[in-house]
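Here we start with a single chain on its own, the form predicted alone, put down as structure tokens.
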Amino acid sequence: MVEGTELKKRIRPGIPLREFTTFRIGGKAELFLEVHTEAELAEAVALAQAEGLPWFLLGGGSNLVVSDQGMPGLVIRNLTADSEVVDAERLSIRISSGRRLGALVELAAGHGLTGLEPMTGIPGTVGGAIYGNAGAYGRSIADLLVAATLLDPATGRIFEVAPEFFRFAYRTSRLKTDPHIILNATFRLSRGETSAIRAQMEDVLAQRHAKHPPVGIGSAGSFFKNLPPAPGETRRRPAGEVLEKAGAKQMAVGGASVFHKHANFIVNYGEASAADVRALAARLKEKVQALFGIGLEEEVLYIGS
């Protein structure tokens, strides 16, 4: 590693990644570093690039299945939180990519800004939400993004882009094939009544609590992407409905099982391995394909050795 950097002194070897994922699954990071500012994030990536180390940027740890064998190279946990600017006149918020998406939702509500309520309860960070174009109830993060500051890891260049840069589509963005790192992002919202905003947030949260695994049960969120709309319709078809018809709720492999309230959630009650999850996901896909001729596509990412 590069000698003499303060950041280098904070790198730790052999850290179990299950402690930093919502699934509570995963082996060890060969090297692990937490960064707290956008400058530290840029420096950490430059350090890994200079040493020829493979690196992975870890946000909130949701939507991930980390290999039981762990991750080679440097895992950089993004806890950046130095950008937070609310512009009351422009109805905008600029925020660091390492902040929790829930913190952004709360910040908007606290300033009487509406638009983010459907994102209430979605785990993960702002950067991760943009990377995967997170969304719910017919709205996605792409609908609200107006600008982002990016780092090109290959050159170290920092620059600002418009939303078009990301080529957003359903639960995906350009970043999945053209890796750039989000340092901060700016969202344009609308003025609203705080009481109405809070009421909608509470309603969204109640709906989530009614069908999603509770805190304390390992899960990566919705496991498969929802299906394209049926002919003549505009809304996507829930993958959970097809999975339920296929009998998914009765299925399990090792410590991984399908959640009894929602067939599009694979859960870990404490003993599941990444291998269990992958095997169960493969069986679910095979069954849905055999019964209905439908090919399911994972929303979660498999990472690691």
Ligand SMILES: Cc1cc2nc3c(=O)[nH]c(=O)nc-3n(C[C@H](O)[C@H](O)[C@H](O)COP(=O)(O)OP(=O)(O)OC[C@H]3O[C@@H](n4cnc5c(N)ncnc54)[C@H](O)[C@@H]3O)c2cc1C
The other form holds:
Amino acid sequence: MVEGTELKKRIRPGIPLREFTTFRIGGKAELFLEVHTEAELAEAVALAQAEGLPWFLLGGGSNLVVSDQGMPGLVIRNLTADSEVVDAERLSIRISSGRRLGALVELAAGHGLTGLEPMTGIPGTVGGAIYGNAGAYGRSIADLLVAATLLDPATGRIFEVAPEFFRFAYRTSRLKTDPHIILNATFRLSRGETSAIRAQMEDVLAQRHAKHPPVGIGSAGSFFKNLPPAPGETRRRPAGEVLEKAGAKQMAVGGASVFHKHANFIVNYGEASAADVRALAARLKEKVQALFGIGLEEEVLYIGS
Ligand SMILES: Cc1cc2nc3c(=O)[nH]c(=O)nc-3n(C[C@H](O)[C@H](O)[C@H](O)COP(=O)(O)OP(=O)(O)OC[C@H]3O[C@@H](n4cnc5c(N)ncnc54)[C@H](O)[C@@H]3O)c2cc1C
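Given the form predicted alone, state the structure of the form predicted in complex with the named molecule.
All chains and molecules follow, beginning with the one already shown.
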């Protein structure tokens, strides 16, 4: 176990969070610490709790709009990578929450395990994906998770849970209202054919490249949640459809614009502030409400002062 004092020495003040978010937006973290093991993560949280500091756990920063005023207290960046157990008999993988979701997808493919291919190309960490029940092409994290090791930040208790704990629903989990930290997670997959797995991964990636902003253009993925299915339907209606009908693709505020290929992406071509993004999102919501009586709900999370 790393001593709190050793970890304390690694805390840095005034670190710009824009560097750690895919939107490339956000003010400074008052204090910033990168953790590399699950023990360090638990220690960092205990440290913040003991000092009475507000704290925030940052994954890949790919679902966030961080305020221009930044974050008070300690931002803990999760780079944990000490668990990695592939059980070929049980067809399962246990992995630290700070690993990239893409690394998990790759690991599964490398062992001829199928199930994660629809998640190819989703940025961020395994922990962030569980928190928001990330998914694509009809598959979500909840479909594959079989267990997780959690830390209760209030008590420091570390315990194993089954997926039911998370009360997963569309792009959400219990963790949004009942804060717990995921230290590691176990996924159950099926035996597959490596070449078929790789072909599906490439196919998914090609589809994503065709409609998503290229690397280098800031975004946090789909900005609003898709809409509940129409009566008699099972699939959610893409929020992008109503946004497009509302003329979203022509809308911008300051440096924040709606992406020309996908009306549910707000993009930062370089100079956008969090305030610009929030103002544009408010205008989009107003327009869709006024035209169609639909209340859009953000998929991205607003955080910070
Ligand atoms: C180009 C692009 C495409 C995207 N496509 C998709 C898509 O197809 N499907 C989809 O679902 N999402 C998509 N996203 C959104 C985003 O990638 C996901 O929501 C992702 O799972 C967020 O993970 P993260 O590690 O970046 O979390 P962050 O953005 O860093 O954090 C999000 C929340 O998770 C919490 N959190 C992070 N780690 C942990 C942990 N270990 N324990 C507890 N809480 C934790 C944070 O505290 C925060 O509240 C896309 C984003 C981009 C930029």
